[in-house]
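As a starting point, one isolated chain is supplied in structure tokens, in the form predicted alone.
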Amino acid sequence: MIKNQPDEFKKFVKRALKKHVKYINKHTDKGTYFFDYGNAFLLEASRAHADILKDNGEFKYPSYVQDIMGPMCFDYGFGPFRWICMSNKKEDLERTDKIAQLELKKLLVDAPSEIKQQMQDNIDWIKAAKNNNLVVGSQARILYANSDGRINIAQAFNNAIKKGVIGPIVIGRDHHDVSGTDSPFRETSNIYDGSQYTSDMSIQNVIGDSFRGATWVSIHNGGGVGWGEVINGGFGLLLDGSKQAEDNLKSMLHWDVNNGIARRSWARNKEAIQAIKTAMKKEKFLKVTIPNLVDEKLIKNL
């Protein structure tokens, strides 16, 4: 039916996602807690014209992403942060596994409460990797790291390239990330500022990212939630074990994550605001406007 039938099968993609909104709604008003995954889910059931919104236009329910992984990850920088060994050699694997155990156990004794947990998370995911025989292909790893993660481990690696420890790294990450996608329907649809539907944040991340280092820049339109629903902003940094490899890290890393949180502190995500004055301590050229907090009952009384 798709390739004989497309406007039909369309037909009965929509019912069927009317008729899954109805069951939804009929859970929630029995008290169950509903999000969705924010992979078009919300915004192909409104085109379908269920019952999924507010009188003022707005999804009855929130994406995964701004419930569950804004709070919890994103606001303080927490992201998927990868690298591939470029030797392709399962012991140079090994050996990244754990040089970034080590440097994660370190951060995470002066890791604030807030995120402790997170820290503790990655540090057994990247013990238990190997066991889970989750490498196809490349040598390559990923986990979820802050910009302390990213740049400490990343600095690890290039002192162990240098003295011939492992082969070169190529590190990155994918476009479900902290400020390299403006996707409204996901990552950036926890962003109440009105800057959702907005795409600068993904260009601006690439164009930091570019003349602070990064071997290539992307921009792609798409992944994730589809085509036309999301610009994104992806990087490849080459560690060669070099003085501009260990410069180039530590200026575009922590650009790559800070320029997002900078955006969601402005947008008033308290988890942010507390992540990018922490970020300004620990960098006296970083210099972000914190928001002006109001209580929103008094204005409403106004």
Second form
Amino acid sequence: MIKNQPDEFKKFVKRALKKHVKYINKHTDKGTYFFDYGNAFLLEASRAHADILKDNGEFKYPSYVQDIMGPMCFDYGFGPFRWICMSNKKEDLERTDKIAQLELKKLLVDAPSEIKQQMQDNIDWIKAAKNNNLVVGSQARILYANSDGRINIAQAFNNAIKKGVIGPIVIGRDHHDVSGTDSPFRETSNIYDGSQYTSDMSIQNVIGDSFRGATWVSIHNGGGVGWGEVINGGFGLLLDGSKQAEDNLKSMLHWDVNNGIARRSWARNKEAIQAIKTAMKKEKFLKVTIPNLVDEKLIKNL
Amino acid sequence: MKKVEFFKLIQQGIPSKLPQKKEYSKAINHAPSKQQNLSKEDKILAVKNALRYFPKKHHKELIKEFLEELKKFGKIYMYRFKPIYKITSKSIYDFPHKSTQAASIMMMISNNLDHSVAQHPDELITYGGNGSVFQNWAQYLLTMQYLSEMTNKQSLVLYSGHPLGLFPSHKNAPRVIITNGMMIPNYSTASDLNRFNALGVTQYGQMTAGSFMYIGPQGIVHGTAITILNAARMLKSNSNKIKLFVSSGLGGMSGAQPKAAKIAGLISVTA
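Can you give me the structure for the form predicted in complex with the partner chain, which would complement the form predicted alone we have just seen?
What follows is the whole complex; the chain from before opens it.
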């Protein structure tokens, strides 16, 4: 049907979306909390003229990034850091799981209270990861970490490679992250200064990664939400135990996380303002423009 | 297949002798056919574009085949050129290379196209129904050849799957620079994608398909577990009875959700 009657197919999809929204509304009337989980459901439902808009034209429901992922993770720099064992050996993955766990535990001791929960969740995750049998294909692991977490874990891997404890490791991440993706209905849906329709952040990000030592970089139009709705980029970086790899990982990961925090801070996200101020205290060569917040009372009756 | 034979096949790139035409395999999951709205001129252009990868002597035979693929699937995948070896992640030292960095990228590409990982392996699609690693098998063969011969003084440039070539750079430069689906902003609608993808000049890379960074369902399981864990935490102040997670989804997403809910300690119903 997609091939031969594409218009008819679209009609069916729209009808299904309308029905879907009708049932969601029934559920939420009874107290269910509903959120869009990243496939542009709200956007497509509104295009299908489903009962998904408030009187002021906004969506009735939040996206998961607006309520959860944005303020709790991305604005602090937590995002989907991952690594892949180039030896393709299970033993290497087990060793890296232990190294990562140890590094996160060390960071947890002095972590600010507002990010302790995120760190603990990921320590629990990595502890259980092996038994959850999640590996399909390459020997790989994912966890959410902030700038310090990603840098410390990667550095500990590089040291272990140098000592011959493990083989080379590729580090990378999903594009769905703090800095990598501009997407008004997903990753940057918790940006409220109008800039959610721009893609400066993701383009700057890939350019910045490319000259700070990434082994490969990529920038894409289109992701989970559809073509023309998102610009997203990522990187891969090979750790081989060398001094060059150590310099690269420190420089590149620092930018790859703090670029997005700086932008989210400029958009007045309070968690990001706090996070970028902390980052500036740690790195004297980082100097970010901080927004001045206007008194709402002063601007309201303009 | 012996290592030496595998090395030879990677290093030869696009074979000078035409490989045998393959049967359309019914044993694996194929991408659905794409919408057919190409004009006659566009069809000619798409076939002409595809032939750029092959020497003239093969054009006559390939024209017919590529046109057939275009009519049947809305896209020329060049099925005939899919390698006979098993594409799978293995130690980087089991790929022919001069640069270890390039070998790590070969490993990641191979994982994205592995039959046990990729959603539609014959169409070079890793996930999301349209997340392409390459547009066609010629691009795969040429890219792997370039990666096997490049040194740390070169960078490989990929335009939406198409290997533009190796360019002199320096040892701390990226070995591969990838752009996928980048358009002049006014030409970025769904129907534009359909047309330009059929012409072979752009592809939908999703996120980690076209960037060689897919790690199977683990990524979405973790993200979902973190999301619903925090959702439950956020709502806890209103009620202590948050126990049921109801969702729906297709493909990789639907499989990940019950698993993630279990890890987050919730009961879930996924349609």
